[in-house]
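For reference, the chain that follows is the form predicted on its own, supplied as structure tokens.
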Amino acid sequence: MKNFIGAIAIILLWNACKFNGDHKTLPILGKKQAVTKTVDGKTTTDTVYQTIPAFKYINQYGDSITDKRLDGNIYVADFFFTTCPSICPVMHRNMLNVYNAFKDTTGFKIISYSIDPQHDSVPVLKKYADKLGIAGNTWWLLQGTKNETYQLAKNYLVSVQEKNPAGEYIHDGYFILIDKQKRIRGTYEGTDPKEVNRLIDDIKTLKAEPGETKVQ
């Protein structure tokens, strides 16, 4: 956990916009490696960044959702469970601001992964969505296997645990911004309205980046 917190601290230090020529750009977070290749006798070195891997879930409508359904989309992800008594209600009230800002925008999604799939069935997720007041396909609430979700969370730089001794699920309250190449472009504390406003601004910045203005 100490190593994880340290990693988040490093991320936050880098989580500031940069300028690329005339364009404001966001940092690319997560692991990266240099890959050298030779094409037509010329050797070049490219930087390959950490990306979100393939996955398969079911949403609140009972539809199958894979990573392919997010191709060509900027999206925001978070982890929650419907019976959460503490941070989840605050997070999703704040996420509604993101939803309302972009629900009519093409090429944008929100996905919320349940960390309690045994309880959070499709009907439970649909009832939760209805209570939030969300409809359509901008915001998907996803149910999958526990092991897949907990492993996937690591790729989003998020920590989740099954249950502590008090019988409670534990998870980070971050919103994670992902670009069309499935790279992490920002992390935001979902319980903090100022952080959520920063997320909304960063989504606009990301949408305006040259590499994000068209489907990849």
Second form
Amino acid sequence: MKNFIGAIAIILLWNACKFNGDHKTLPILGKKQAVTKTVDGKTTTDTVYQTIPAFKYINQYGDSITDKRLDGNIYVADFFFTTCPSICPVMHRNMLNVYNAFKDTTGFKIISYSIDPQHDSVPVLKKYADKLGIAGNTWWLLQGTKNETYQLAKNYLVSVQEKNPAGEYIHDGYFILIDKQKRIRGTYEGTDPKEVNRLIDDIKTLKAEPGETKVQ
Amino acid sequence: MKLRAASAIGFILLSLVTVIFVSCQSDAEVEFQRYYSNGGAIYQARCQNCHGAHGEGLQALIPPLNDTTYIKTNKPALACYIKNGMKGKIVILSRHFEGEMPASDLAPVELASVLSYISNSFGNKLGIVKSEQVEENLKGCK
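Now show me the form predicted together with its partner chain; what you just gave was the form predicted on its own.
Then the entire complex follows, led off by the chain already shown.
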């Protein structure tokens, strides 16, 4: 019996150690390119990952928001519109959980791009934010131009389309996790609470990532 | 030993009674279950995204369905609201809402099912809403 308990203790300890020593790292998604450079006669090959390109929008406070404002931040992006009757309410019900988990964290942001900028003006976005119960500068709702947003969505691996004949926008409900180097580190089905819990865990993992320094 | 036999017999009797009770559910109950479970499926497909799995709504954007007083007082109008949509200001649990709920293409029997579900979920307990009643209510839509 003693031996048996001893064996169990050893197995438990070993598993505990293994668990603690095992750091989870998030994958880097999107297109990859091998770039070969020659510096001081030495040839090195680096992998260059897809990053989010420059953009310029206006947030719900009427402030100009460019990609520069996100330098050094981890952020989550999604695409929505305020009059969306289908998946947006459930997406933002779930995004509120992300907001509540990290709203007091510096270096973290949520960016919701409107895909209906004609309707979603600054006052409309502000009213939506108020009704959603969000304040401060953790979660920005952005108005830009339709073209820019549709092009930008592709860089986030998200598909958005023009209104269909029934007058509805067809768009993905993904939440995209972006690291400090503007690389894509995760995509999550924003309508599924389980996926959104995974996102919350992954944000913690990404915040703890040792290599998370700004590279220019 | 006697006690054990007695309790075994007791258990068997109790099981029998339960089985008989369940299988003898009244027609009314069976009908309610049919409406309620169909209604649950319609709710999930057509209402839940906005109103939530627990009828909780969404902050100040989308009204909840768990205000039992509102559901009770407005019961005859609910079929109209779901069918024709809703626009304008309403007050639920002393919270103000304004916005637009889109109209739906639900048939009277579907409206009855989803209303049976809503008015017997999220704290509401108002009994079955039948198709005939919905058709009657729809005549009074404003």
